[in-house]
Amino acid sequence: MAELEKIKKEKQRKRYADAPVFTDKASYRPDDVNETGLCFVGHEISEDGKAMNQFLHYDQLYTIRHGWNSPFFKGLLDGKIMGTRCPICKDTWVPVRTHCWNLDCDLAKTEWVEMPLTAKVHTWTVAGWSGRSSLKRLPIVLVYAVIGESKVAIANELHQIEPWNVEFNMPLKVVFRPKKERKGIITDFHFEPAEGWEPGPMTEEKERIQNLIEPVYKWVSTLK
C-alpha cells in the first residue's frame, strides 16, 4: 500500500507544475473608495516573473489568472507589447496564441517576442453611447489594429483624431500611459495616428459620419 501511494505521488509530481510563489504585489484601490462597478484594484507577479494574477472588483472581488499569457500583461507594465511567434513558420500574433494555428506546423508551441510599437487600422467603429463611467469621453473611436506583422488584430481606442477622419490601413503608433498609472491591463495603452500622417480629403462618406457624430459632441458638452 505504501509503495502504491509513493507511485501516485510520483505521477502527480510529473503531471502538475509547482504552484507559483507570488512576491511582487501591487494595490491601486484607494482606501476611501468602495467600488460597485468594474474596476481593477491590484495585481501580483510570481517570484520567477512567469505568472501574473489580476484582481478585478465587479460588485465582488475576482481573481484573473493569466497563466501562460502572463508575459503579455506583465509587458504592459514595462511599456512593451509582447507577442508570440511560431518557431517554424515565424508567424506572429497579438493577441497572443500559445500554439501555431498553421496546420503545417503541427500545433508548435509559440515563443515570446517583443513587438514594435507601430500598427495599422484593420477596421474601426465609433461609439456614440457607453456606460456611465465613459459618457463624458464620447464619442470613442474603437479600432481593430494590426501591430507589427501580427496575423491577427487587437482592439483598442484611437485618440487624437476626429472620428470621421479615420481611414482603413492608416498607420498608427502605440502610446502608453505614464508608468505609475499602468496596471497591466489593455487600457494601459491606446493608438494614435503615426507621426507625419495626414487625413485624406473630405468625402461624402466622411461627411455622413461627421453629421452623425457632431450631435454627440454637443450632447456630451451638456453633461455635468
Second form
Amino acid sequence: MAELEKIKKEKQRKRYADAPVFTDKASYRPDDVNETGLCFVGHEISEDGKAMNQFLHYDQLYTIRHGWNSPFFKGLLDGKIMGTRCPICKDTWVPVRTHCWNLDCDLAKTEWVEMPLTAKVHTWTVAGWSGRSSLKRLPIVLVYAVIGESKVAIANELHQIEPWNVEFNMPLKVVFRPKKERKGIITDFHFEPAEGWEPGPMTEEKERIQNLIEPVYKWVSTLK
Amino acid sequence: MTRKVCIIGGATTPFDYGPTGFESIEGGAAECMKETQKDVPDFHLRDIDLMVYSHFSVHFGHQLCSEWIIHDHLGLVGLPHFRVENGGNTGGSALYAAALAVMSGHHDVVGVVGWETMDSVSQSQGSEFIALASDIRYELLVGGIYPIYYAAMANKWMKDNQVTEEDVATIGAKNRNNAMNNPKAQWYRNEHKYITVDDVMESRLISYPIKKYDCCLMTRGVAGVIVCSEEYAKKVNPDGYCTIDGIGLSSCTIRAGDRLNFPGWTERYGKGYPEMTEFAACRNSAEQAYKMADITDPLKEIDFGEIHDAFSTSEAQIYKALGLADEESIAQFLRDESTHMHGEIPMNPGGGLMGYGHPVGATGLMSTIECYYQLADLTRKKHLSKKTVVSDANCGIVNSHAGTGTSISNFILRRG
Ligand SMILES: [Zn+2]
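Having seen the form predicted alone, could you now give me the structure of the form predicted together with the partner chain?
Entire complex below, previous chain first.
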C-alpha cells in the first residue's frame, strides 16, 4: 500500500515539472528607472479654492514569466525565430501557440520549429504618433508580415526603406540586432526589404504619405 | 420563452478631459441617477435589485474595485454588485450582462453604471495604458498604440474596398459636427467648432491612413442606464421606454495578425474571412441580434445607430460588418452620406466617440443612452436643437467594440 502511494506521488511529481533555477541573468536597467512604490508627490488647488488635484507616483517592477513560451523569447537572444507546429493538422504559427487552437485537434501540444528568416508584407502603416516610449523613433513603418509558412501575421517594424515606398506583398528578411544588444524581446529583430527588392515608381499615394510625414520629421527633431 | 428587456432611462455626466474634471466618479454616478430620476419621476433607486458596473482600466484611476466606492455612495449597500471588464466593449458587455439578468427572470431592475478617468495620466501615457490590452509580449513594443494597429488593418481594407481617405474623412467630420449640437459632448465643450473633410485630411498624421481627426478622444466621464422588465417599464415610464429586442456578443483574436487563418471563422464564413480587414465579431454579433429581433434587411429595418467610431476608418468597416453595404457598394454608401443626419440611416447623431468622447467603461452606455433618447423622444430635450433628432425613429442599433475588433456587441432597440 505504502509502495503504491510512493509510485503515485512520483508520477505526480513528474507531471508537475521541477521548478526552474534561474542562473543566467542579465540586467540592462536604465539609470533613471527605480522602483519607488506608492508615493504622493504633490498637489494643486484651483483659483476658486473649490477643486483639488493630487499627484500619485507609482513605479513597479513586473516579472513576465514566459513559461512554455520561453523558447520563442530565448530564440530571439540566439538570433532565431522559433515557431510552433501542430503535430496533427500541421499548422505553423509565429506568434506561437503551445497548444493547437483548431478544435478538432483537442488542444494538442505543439512542437517547436525554427522558422526561416524570410517574410512577406501582409499589410502596413506609417506611424506619425506613438506611445510615450516610442515618440523619438517616429516616423515608424509598421508591417504585419507572414514569416515563412506561418498561418498568421506578426507585427514588427520595417527598416531600411523610405516610409512611402512600402508595398503589399513585398518580400522581407528578418534582421537581428547585434548579439550583445539583444534582450529576448520582440524588438530584438525587425524587418528589412529582401535583397534585390526595388521600390516601384512614385505615385500619388506615395506623395501623399511624403507630405503627411514631413511635419513628423520636424516635430521629432524638436524633442529633447 | 425569455422575458422582454426594456430601458426606462439613463444619463451621462458631461464628457471632458483635463483640469475640468470637476466631479468625482461617485459624484458623477449620483448625478446620472438624479438626471434619470428627473426624466422618470416614478423611478426610484429603491426599485433596483442588481447593480452591474462597467469599468475598463485600473491603471487610470489607480483604485482597485472603484465600483465599491460608487456603490456605497449611491446608498445601495446590500444589493448584489459586480463589475464587467471587456476592453472597449466593456459598456456593451455590461449591458449584455444586465439584459441576461432581466431575461432570466432573476432580476427586475438593473442599474448599469460605467466610467473612466483617462485624464489622470498624459495623453501619450494613456495611449500606452490602453495598448496594454494588446498582447504585450508581441505587440506593445512594436506598435505602441491602437491607432497603429487599426491603421494597418484599415489601409488594406480601404484598398480592398476601393474606399479613399476622403471617404472615411466624411465620418470624422460628421460625428464632430453632430456633437456640436450636444452640450455634454467633449468636442462641443472643448474644441467647439464645425469641421470639414479638408480639416480631417489636413490634420496631423497619426498612422497612415489615419489622421488626428479620424481618431476618437480620451475622456473622463460617467454614464448610467436602467435596464428592467417590461412590467416595471410599463409601471414607471409607460410612454417613454424602449425595448431591447436583440442582443449579440462575439469575439475575435487579440492579435489582429492571428485572424488570418482561424479555423472556426473558416468553418463559419468560408476561407479568407475575416482576413485582417473585417470585423468578424461585429458581423457575428449583429447576426445574433438581427435574428433575435427578426431583422432580415438591416438597412431598411433599422432607422439609425450609435456605433463605436474609435476611428473613422473603423466606423466604415463596421457599416460593412453590420451588413449595411458590401464590397461592391461600401464606397458609394459613404459618398452618398448615407449615415449623415439627412441620410438613409444616420449613425452617431449623439456625436459618437469622436464627438461625444470615449471614457472606455462609460462609452457603450453613452451610445445606449443616446439611442434610447431618440426612441423615447428625449433627444430634442437633451440636444440643443432638432438638427440631431432622427425623425420617426422606431428602431436603433447600439454597437460596442473592443481591442482590434477582439470583442464586439450589438443591440437592437425599439420604441416601447
Ligand atoms: Zn492542429
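For clarity, a rigid core is taken as the largest C-alpha set superposing within 1.5 Å between two forms. Residue numbers count along the first chain shown, from 1. In this text, all values refer to a predicted model and were calculated from it rather than measured experimentally.
Item to check | Did D188 shift 2 Å or more between the two forms, C-alpha, core superposed | outcome: It does not reach a 2 Å shift.
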